[in-house]
Structures are given as C-alpha cells and as structure tokens.
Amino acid sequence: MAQEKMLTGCSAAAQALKLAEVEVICSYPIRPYTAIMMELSKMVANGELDAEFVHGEGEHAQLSVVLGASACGARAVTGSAGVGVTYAFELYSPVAGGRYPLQMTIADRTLDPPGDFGSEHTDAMSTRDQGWILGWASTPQEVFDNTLMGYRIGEDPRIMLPQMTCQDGYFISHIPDKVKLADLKQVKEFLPPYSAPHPISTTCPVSHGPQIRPDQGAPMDAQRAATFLDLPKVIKEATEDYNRIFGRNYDPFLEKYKLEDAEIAFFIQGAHSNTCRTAVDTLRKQGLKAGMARPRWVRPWPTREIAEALGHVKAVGSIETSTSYGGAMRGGNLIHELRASLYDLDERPLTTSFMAGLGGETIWPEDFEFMAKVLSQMVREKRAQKYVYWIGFEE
C-alpha cells in the first residue's frame, strides 16, 4: 500500500531514486541539495538501496562518473546547485551528446554573485541549450514524481537524453509537505529497467565519444533536433501512464489554473506558482478575470500548448525567476520564448515581464496584485508601457 508522508523536496527526491533503483550515485556537497545525497547515503549505508555510491572531488567529477556509469548501462544519477551546476558545463554536451541518460536532481540556488545562497533559476537555466530535458517542480509531490517520470522518458529508446529534475531551493527542497509516495510494484509497471543500446563491454568494444570529423558533427546535431521533435510525444505517453498508475492528474506539458475565460494571465515556473495561484483567487474575487499558465517543462519547450491556452488572453505577465542580461526584451529568460509561442496567432495576447524573486527573495501577494494592475492597465490602453519590471523596484 503507498504510503503518505510529509517529506521536503529533497526527502522525496531521494525516495524516489531509492524507488528507481538506482545503481550508481556519485555526490559532492553544496547547499541546498546536499540533503538528498545525505539520504541516498543512509539507504545505502543501510542496506535499504543496492547502489555503488561515490563521493567526488568535484562537480567536474561528478558528471564524469556518472557519465562512465551510464555507459556501461548502469541507470545513474548526481546533482548539484547554484555556481556547482555551472562548474560541470563542460560535461553537459558530451553527455547528451553521447545519449547517456543519466539524472541530475537540482534544488537551485543563486550565482556568484550574490551568493546569497537563496533560491533562483538562473544556475539551470543556463543549461537550457545543452540537450538536456529540464524542467521545475512546483511542490515535493511534484518532485518525487518528475524524478520517476524523468528516467521514463530519458531512457525510452527513441529518446535516450539525460534529464535535469529541478525544485526551487529552500522553498520546496527544505519544506515539507504532503507526498504520496509508490509501490515498488507500481514503479517496476511504470520504469522498466534501464537497457544501454551500445554499453562499454570487453566482449563487444565499442567507440564512446570520440573526435570525428567536421563534416560528422552537423549529422549528429541534426539527429539529436530530431530527437527533441520525437520527445513531446513520449512525455505524453509517459505522463498518461503515470496519471494511470498512480492515480495522478498532471497535464504532460502546462499546468493551467482558471484560464478557460481569463482576460489576464501570469506564466510562471517553480514553486511560486503557488502563491500565484492563490492571488489569482483573490483577483478573482475582486471581479478581475485572471489565470496562471505554469510550463512543467522547459526543454522541451511546450510551444503549441501556450498557444493554445494563451491565445485567447488580452495580456500575460511572465515571472521571471532567472536572468538574461541584455537579452531582447532586458530582462528573464521565459518572456523571449513565451513571446515566440505566442507569435504566429492572428491575435496575440499583449506581453510583458516581471523580474522576481531573484536570489531567494519571496514573491508575496501584493506583488501579484502590482503585476495584475500592470496587466490591466496593458489591457486599457492596449499597449505595454514596458517589457520588464523589477519587482521591488518600481513606484
């Protein structure tokens, strides 16, 4: 019978690796995800979970075991946070490169500078053009499932992509909440074992990641595009079955909150959404028609669902929870995309965006409602007066 807990971010992350079952772990410390590398290390430790469990040097280090692990057709995992994520680029492209489908589990947090060790997307967010799948969870029940998702999905043979599971630093990964966690049954139904096509063996050798030629490499960047062309479909499948199994309800690519006849709208990804959701009640209440679009993935990025349930809108404020310094619109990553989704409808909603709750900062209530005022005000006057807003910041 599945259990119900009340487990942090990081708690639920590890139960369902030990879930999974995993068999290679390799760790090095940094705040906040460190927790879930601590609880891997007692299942282990206690013989609750049959994984080699190794302590690197490094992040550099981390990426480079697991790397090796996932091609010798172990199923592996590692994380990190904030400036730890960044210090293990170099890894990223070979990995995806290679189809090694290995997990990170991210709880964000800021980068130097400030440092402040506060919750902030930017650290993944970097990544986003690395070929990995990368997406956020909105509470831990979200992350102990987006765990066992992500192998599902990253392991299927049509797609064989590592995954980054992300979860907002602090705010989910160090509070507790309610997660109904598995039957090892039901996971065995739904994550088969993980089978490498072409896995490094003495009796059968193979080449992994070698040099090749320039007139190689534009191929094989096509056939990985491709490969993100193919991903939205087996999300989908992977999600019905999981909605199936464990008796879940999630939309495979966009959570949508009361949007069927709003005129404003609020995009935004992370554990403020929550908070977003509740100020939209409260706008509602106050007779202003708002919503909430939350994307559960970023790459793949879910281009015709936020048409589709964005199209109708007058205006939509996207949150931004990381930074794009001299970007197009001078200010997150989300708006640039959102606005590219939205391009090609007829009639598009107006668009701007809201720069908060950068480096741990909570977004609170009232700054929901300046941001719907905002909107409104867009709505009157059928124009943007500005693309970006530091939340804080304005009069």
Contents of the next structure:
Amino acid sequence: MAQEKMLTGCSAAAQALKLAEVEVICSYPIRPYTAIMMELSKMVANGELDAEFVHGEGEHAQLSVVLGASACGARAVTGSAGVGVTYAFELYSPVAGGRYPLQMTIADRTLDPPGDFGSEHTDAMSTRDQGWILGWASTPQEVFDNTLMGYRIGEDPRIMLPQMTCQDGYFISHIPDKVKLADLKQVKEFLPPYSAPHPISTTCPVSHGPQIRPDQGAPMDAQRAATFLDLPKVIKEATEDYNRIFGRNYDPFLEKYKLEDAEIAFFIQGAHSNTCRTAVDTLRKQGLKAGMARPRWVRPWPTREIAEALGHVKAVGSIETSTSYGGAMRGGNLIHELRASLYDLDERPLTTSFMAGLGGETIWPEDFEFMAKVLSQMVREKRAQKYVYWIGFEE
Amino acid sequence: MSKKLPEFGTINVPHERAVPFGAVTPAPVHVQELFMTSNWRIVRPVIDNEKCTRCLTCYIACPDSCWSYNEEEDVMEWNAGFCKGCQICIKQCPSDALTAVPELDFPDGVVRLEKPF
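Moving on from the form predicted on its own, kindly provide the form predicted in complex with the partner chain as a structure.
Okay, now the whole complex, with that chain kicking things off.
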C-alpha cells in the first residue's frame, strides 16, 4: 500500500522524481526551490536514486545540461525559482523547439527588484509563450501528482514537450501537508520509460539544434502549434489513467468548486485557492452563491472548459498572482485569457480582476469578502466599474 | 451555451514544407544538405591555386568547416552552401591566396537568387 506522509511541496516533488527514476539532475541553488535539490542530492548520495547529479554554474547552464541529457535519451530534471527562472530564458524555446521532454520543477518566488523572496507567479508565468507545458499545483499532494503526470504527458510520443510544474514558494513548498505517496509498481503502470526518438549516439549519429533557414521557421512554428492542439487530449487521457491507478479525482484542466449554481465566481490558480475554497463556503453560509474555478494548466489554456464552466455565472473575478504591467487591464495575466475564453458566448459573465498574493502576501479571508462585495455589486449594477482592483490599496 | 463556439481547427503543414521533428537530422558525413545557411553572404573567398600552398590553415580557421582538401586533384575546395563570408580564412591565409569578392560579381551570387537554394 502506498504510504501517507506529512511532506512539504519540495519533499513531495523530490519523492515523485525519485519514483519517476530520473536519470540526470542539474541543480543550482535559489530559495525556495532549493529544498527539492537538497533532497534529491541526499537520495543520490545514499544510493536510493541512481542518477547523475550535476551542479550547474547557473540556471542557463542547468537548462543546457538537461537539454543535452534529454537529447541523449535520459529522463532529466532541473528547477528554479524567481530570477533563476528568468536567467535561463534563452533556453526555453530551444528546449521546446528541439522537443526535449525534460521537467523543470518550480517553487515560485518574486522577481527582482528588490530581492523579495516571497511567492508570486510572475517568474514562471513569463515563460508561458515559450512552448512549454505549464501548470500550477495547489497542495503538496498535487505537486507530487503533477510531477508524475508532467512526465507522462510530455514524454508521450504524440507530444514530446518540456513541462514546468509549479508550486507557490513557501505556501506549498515549505508547509507540510498530508501526501499520499505511490508504489513503484503503480508508477511503472502509469509512466512508461522515456524513449527519445533520435537520441544522440555514436552508432547512429544525428545533428541536434542545427541552424534552419528563414523559410523553415514558419512550418516549424506551425508544427509546434499543431502539437498544442493534440495536447488537451493527451492531458485528459493521462489524468484519467492517473485517477484510476492512484485513486485520485482530478479534473484534467479546471477544478470546479461549487460552480453549478454559482452567481459569482473566483478564478484563481495555485496555493491561495485553498483559502478561496473556505471563503466560498463562508460566503455561501451568508447566502451568497459563490464558486471557484482553478486552472491546473496555463499552457495549454483551458479555453473551452472555462466557457463551459463559467458561462452561466453572472460575475467572475480573476485573482492574479502575477503582474502584467501596462497590459490590457493594467493588472495581471490571467484576466486577458479568461475574458478571451468567455468572449464568444451569447451571454457572458461580467469580469474583473484582483491583484492579490503579490510579493509573497497572503490573501486573507477578508480579502475574498471584499472581492465578493465587488462581484456582487457588479451583478446588481450589471456592469464592472473597474478592470482591476489592487487588494490592500482600495478604499 | 446557445451559440456554437469557434473551433480550434487543425494546422496542416504540407509534407514538402515540413521540418524534421525537433529539427533533428541524420548527422552529416560531409555536408548537412537539409539546412543550407549561407544566404546572407555578401562576399565570398576566391582562391588563387597558384599562390595556395595547401597548408590547410583555411581548413583549420573556418568556423563552419567550409574548406576541405581534395586529395585526388590536390586543390582546396570551398563549400558555397555554408560559407557566411566572414573572411577569417582570408585574414589567416599565410600566402595571400584568398581574396574577398562581392557576391554581386557572380551570376550565382546569393544576392541574385530568388530562392536561397
């Protein structure tokens, strides 16, 4: 039987990576993700995990090492946080374009300046157009599960894409919660060994990463985009298999909490959704029909699922945990794609956004009450007064 | 949802335009025919075989391995498909056997081609 343990998000990620039998690990320290590498290095040193553990001299090197490892046919992992994620930026597109299904495990941290180490999603969100599979967990359990699901989805021969599995720094990475682990037998059933289609080898030499011509750029982009059209189907299959083998109950794309009869809804990803669920319960006790939708993946974006789940709601507020300075709504990132997903509906909900959970701030139950008041007012007035509300800075 | 929502559709890249998966190709033994990259060249090195001593300095100096030695004919051969016209070989040649000549001076100059290759 699979064990249940109290684990932080970082430990949960390390345990899942051990069960995935990763073969190459490349580390460079930056808190809060570092704890994942500390645990992995201990496992390698103790002989519990048979993997090459490489110290990169920075995040750019980390990504380069795992790119090479993946090209050789190894299941590879690296990770980072905050400015470490952005230091590696050059490598994101080549890793995805070269179709290397390695995994990057992220514990979010605010970007500089200044050197705030609290959680905020802007670090990994800023990579969302680089062709990676990108998603957020909301508990240490989901970190464990997404790590295994990430490899299964990314290594699928129809997909072959890298995955960024994210967790909020501190809120998930450093707060222990009950995690149901898995048996190696279950993992073997779920996750077949990685098979690179054209591994670097001396007996059958191949060229990786050559220069292509400008007229080859467009078809290559189109081929990459076409893979993202197939991706939802593969995510769905993988999630269903995962639920069956490990006894979980994940929706592949969107957690829907009390949405069936909801009049107002919060749209939120990551750790703060836990407070949000409690806030929804409290609001319902007060007679307000509230609900919550939580995207599990940002890439691919669950366009259709959002339209189906939120189409009937009267007002939706997206709670941004990342910044998009000067963006269409002058707030965060999620609102743009949330509104775009709802636009084609005959009757669409009113929308607004709330800047909250930035720089490592907690989103308190009172904050959700404030947001619910704004959403209720929108329903009453049949209009949104503002595109964005900065929580903590409103009258 | 009363109205039918738009579809994502499909993206079809015709076979003749498709790029190898991840741009991974069989390793070239001599020349990678699939990815010719010299179409931004402005000048090309032209060799004077009388001056050339076959010292192979150009072969060593070229960052793209565009010079090779043809043993049978005892001449240096230049690869038009990859030479970017960087002129390192010209600068390095100890016997001044190489000259930079503008692409416009050649009927097959890359600036004259409608399609690069």
